[in-house]
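There is one chain below, alone, in structure tokens, taken in the form predicted alone.
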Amino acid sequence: MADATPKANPETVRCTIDGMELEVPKGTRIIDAAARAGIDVPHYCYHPGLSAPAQCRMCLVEVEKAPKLQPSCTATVADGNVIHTQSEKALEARKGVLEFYLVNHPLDCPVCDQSGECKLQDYTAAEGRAMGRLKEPKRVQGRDDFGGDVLFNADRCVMCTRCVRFMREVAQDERLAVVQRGHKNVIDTFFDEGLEGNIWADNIVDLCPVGALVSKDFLHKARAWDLDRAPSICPNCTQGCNVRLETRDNAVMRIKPRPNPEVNAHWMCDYGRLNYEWINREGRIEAPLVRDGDRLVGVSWADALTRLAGALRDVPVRDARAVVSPFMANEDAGALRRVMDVVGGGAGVYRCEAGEEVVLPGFPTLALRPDRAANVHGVELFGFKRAGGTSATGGLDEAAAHRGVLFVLGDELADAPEGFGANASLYVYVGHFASPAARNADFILPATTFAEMEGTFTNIQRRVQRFWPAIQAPGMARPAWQILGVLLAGISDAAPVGTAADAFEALASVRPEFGGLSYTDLAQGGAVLPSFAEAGD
């Protein structure tokens, strides 16, 4: 029984769930209270980001002194409640619900994209009947193209209506509905438009607890148990959605959102979700290259950085220019700024593709932002200015004509001519692909992408968020902060940086705001830079 002594906090209630005593805020749903105790109550229709209709009846639990089983997704905890999620009555009720679902649900597990992460599969294995009793043929409803990236398998639908409620409550673009009644009801679109054109529609694939809604992009591409998963930040706009990179064979297979109530709640847009093939692009620079006359010669890292440090010490013009990609991490941009300061200082630019802003109506904190790169605000903090057009081209005239030291960090220079940087006394390219303009450099140093390294991005809220490596870097590629950190130690008295945490701590020497953040604490959803948090920006 729950403790009968008076509570210290009148805003909380006490209960007992499966023998564990808890104190939770008033109004807490039983299913959420159970989750706090580490108990997963089976459910289909409930989702913390949507309304709870108590429709699927899978979350029934027994509450002592209540006349009947309670749906834990709508029933709230009352003071002194004694709740049993695994009682004989609750298990028997859920077993019956599962049997009804399997009357018509096909056993598509060998070919279903949801196999391995299907709640019907999981709950049937955990609590369902050992053998089905149905002898009649199952109903066949077939497959429907809902438009956009979404396919609908009507046979597998358990009518949880999460997809309908998402489009109504969060996307606020009611393109799905339940049609027909009783055992004939089915999810359907209006006329022929379907979900085409709504950039939030793929969230319903994440919401579907079974294999009824699947992504065309991911269809038959991999099995859930074949995928490795790494927490990361979406690189495709300045919103900085918290995501998981799901990978196989050292390639990104799909991107899924991670919950962060301060940034993206449970959602992300289709632009960010489906724009990942560039991460898998082949043809990367795999070894340091140093110019020897008209040739570029592959050398070791030690040789390349020793020669580069010597060249920087001897360079006649103490002035630098830089072109930086806003896809590079804070640590990369900050390390370059430190190197430039030692060389003599100078200006730098970045180029970024831009487009229309699209806000998610039901959670307006989240939007597909106009700048289509993750770290625009990060590189701006380190003094790099916007250049070029909305297609991320042009704007390099000053850099191309510069006669001092020229650095390029991450920008592929795809639109620049072969002779780019010819006037520079020393041209250093740190990046991923050897375009003709990059191949004109004196030093070409292979860097990792964000998916191959650890680091941070700064989003539109000036929230600094961490990401982790998901795939292995090609050849000898190294994080740019590591390359530039070793170089900096070679041309100054700066201490070498051995880890991403060291590189993050070094940012405070360029921007003191970073000194107010703990790299370890950033793992818990990130943090807004102190000066912007105080200003309420």
Contents of the next structure:
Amino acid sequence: MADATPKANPETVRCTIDGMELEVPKGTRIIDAAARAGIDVPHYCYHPGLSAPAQCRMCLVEVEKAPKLQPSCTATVADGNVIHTQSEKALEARKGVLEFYLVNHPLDCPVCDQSGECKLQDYTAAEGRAMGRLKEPKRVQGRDDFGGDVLFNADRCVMCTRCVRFMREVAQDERLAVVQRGHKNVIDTFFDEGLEGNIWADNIVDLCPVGALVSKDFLHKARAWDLDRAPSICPNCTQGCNVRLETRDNAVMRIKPRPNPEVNAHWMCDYGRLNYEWINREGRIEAPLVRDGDRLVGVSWADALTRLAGALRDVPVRDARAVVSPFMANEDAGALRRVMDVVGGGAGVYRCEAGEEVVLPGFPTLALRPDRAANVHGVELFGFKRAGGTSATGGLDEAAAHRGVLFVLGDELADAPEGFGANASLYVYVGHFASPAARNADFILPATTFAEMEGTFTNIQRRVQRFWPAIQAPGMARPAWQILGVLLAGISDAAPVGTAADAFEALASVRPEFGGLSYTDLAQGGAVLPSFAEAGD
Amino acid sequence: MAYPYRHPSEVLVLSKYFGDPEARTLKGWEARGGYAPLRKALGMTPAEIVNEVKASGLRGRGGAGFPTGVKWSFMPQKSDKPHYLLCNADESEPGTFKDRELIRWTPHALVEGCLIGAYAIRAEHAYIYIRGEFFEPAQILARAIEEAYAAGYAGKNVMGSGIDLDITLHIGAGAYICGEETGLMNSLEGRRGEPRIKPPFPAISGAFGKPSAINNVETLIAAAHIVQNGAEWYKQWGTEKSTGTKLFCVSGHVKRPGNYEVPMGFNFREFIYDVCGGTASGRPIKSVIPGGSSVPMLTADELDIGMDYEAMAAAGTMLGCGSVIIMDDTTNIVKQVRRMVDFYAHESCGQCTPCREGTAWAAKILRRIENGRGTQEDLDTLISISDNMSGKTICVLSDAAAAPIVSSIEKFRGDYLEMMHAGAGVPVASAIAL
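Now that you have shown the form predicted alone, what about the form predicted together with its partner chain?
Full complex below, order starting with the chain above.
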């Protein structure tokens, strides 16, 4: 028995779940305790980021000596509890509840946009009745455009009310409500405006355990079961929300939040979520190009970098300027800084679009931050200064007039003045798109975007967070840290940089703030730069 | 204005002034000894009142029969939060109309009961939640509350005692579920009428998140009598565990429908045949629902039982709130049950899946059977659905819907089978319409 031996810690309780003995903190919900033991208790209404109303009745479990089955999402573990999640009584209750769900839920799995991510489908397959007993017609409620990116299929709704509670408790903008009663219950918006204008509303699509709330953006675009998923960081503002890039056919199909209690809990904003098409943009530079008179000639990486190293050694003015994109990784910016230091030092700028800050009221640590790029704080750490206006344009005059070595890293230079870089003794463009200003460069080196590589961003909390490759890089594109790392080894006695971990380790040589952080230990949660953590920033 | 019918076996404690319009007024109520219990209560400590009510054995008359004094003693002893007394006057179980009559004829008795109850639980504010459809009783009650304030029985410094007691009448919008105690609290707070998960129990976190006790109209009026006359006086009636008198409201195929007050434990058969006069038509009784539509049915052979909580439970049913529905042998039980289940399906708040979907599904099956398109398999399905609905939801509305289904199939299976064989010629359109 769980209570046979005395407990070591008075702040914990002991219980037995499905025969496994556990010691959990006092006040732990049974469903969470079960999860610790690796047991997934089926549930719809329960979500760790919301209040638990215990209304779906899916998570009922048998607790010995309790007269009735207990909702494991609200019942907490008491010392000595013996809990059965798979007993005949519990399984019978779940089977019954699942049958009730199917009374009015259409079995349109083949066309439902949830395409396999449906908990009703999963649970019914795992524990439901083999054959339904329903002979009656199902009620029909149709669908509704909730505004924003959200489309509502009322017939598929399981009335878990997660969406209503999210808007009430987290977004604190109560735009959804349950209307009607009984089996006519339906989620509805108050007015025609619906969810329009609330930038957190798409989180309800993630929360919906079935195909009732779907994203218009993703509608009929891909089947969820066809997607590949990679952990990443949202690149669209300095919050650095932990996300998954969900891809198919080497393109990002959608972005979903990934839980991180320190950064974004379970949520992300619609701005970040829906701003991904640029990652899929075609027309990328696919091979290193080297200037040969008026022409740009495609060459091998070895050729390009050997010639670039030679050119840097021979360049008459040993002073560099740079324009860096805040969408580039810490490793990219750090490698550029190291190259610039070898070349003779110099200043650099970055340009970033800016807008209004929109805080999530129920989790104020999270906001759509004013700076709409992921690594503003990272590139600033490497000494690059903000330039230009709030639309990420302008501010290139000094770089355009520079007579020494000019580096551009990631910035597309779409608004650059004519003849940009013409004054430079050597103009090196490391980036993604060959805009007219980029085509003035002596060396055009194709770099990967964050979605195609491994690296880190530094967010507004100075939390350094890793991201992983989600799609294949086009052609010969390589991570900028790799390109610049090889170059650095060619122009100095720096050790070659083979991996992102090497590139990360090298950051500490130019910015001591990164000292003490281990790339491996950053894992999927990231870590705050030690100096900021100590300062309590 | 005499009350329609009085039977010599009745014991008139709560219903003594039914039919006496003078008792509605403050002056009339005072002339009949009204507000003396309040005066007496204010001379006692709250603990003394709770102990007296506890000693009386009074059990809640809203249906569950929980001991009132014990409920009051659950209120926190040391609390810096305000306490609230909530009076549940949302009487809406089909066949139930006793509280309405208490309010209509003796509104001051309820006001007084609320004031005493509030004082006993150390609350300064009592809310009376009355259903919106009770328009006339609500008007009468509002007038009584106004009079009580004007006379100094409510408000600041009640009767010079230094104690403040306020009463607010809250008129609901009409939903059965708002008579469930936590659903009532939600509704009172201006939220959707949905029951809350317990714990926390109302004594810890009730209305507005504060400790609250919630009592039925009849309970609070009985408590005032107990304060005035003592626990022993009250225990002269009833059985050991079900003390006192109780109002029973009788409807259906009965000769003398209405409200009757008899001691707990009164013989049910005698009550139906003698007090209520048997069936209106003189035809044999087919079934009786003893405690409101949410309790299991009894057959005519099962009526020799006491009208108390224990005897009813032993007979496989419940005393409930004392709503006796009598059905003679012309009753089509299937239609009757279908109507009841329709009611529950309509009134389900829809929060819990088994109730939301189960009540409506059962109603659809029953309607199909009623239209002659049922099969024996449907009866197994109904029993199974009922089992899946019982004891698996936040409140007991789905248990209430399941009770008549299960008991009617157990006891009147023949009615179901008969309907299954009488289905030819029923238009399909009407058969599937709900």
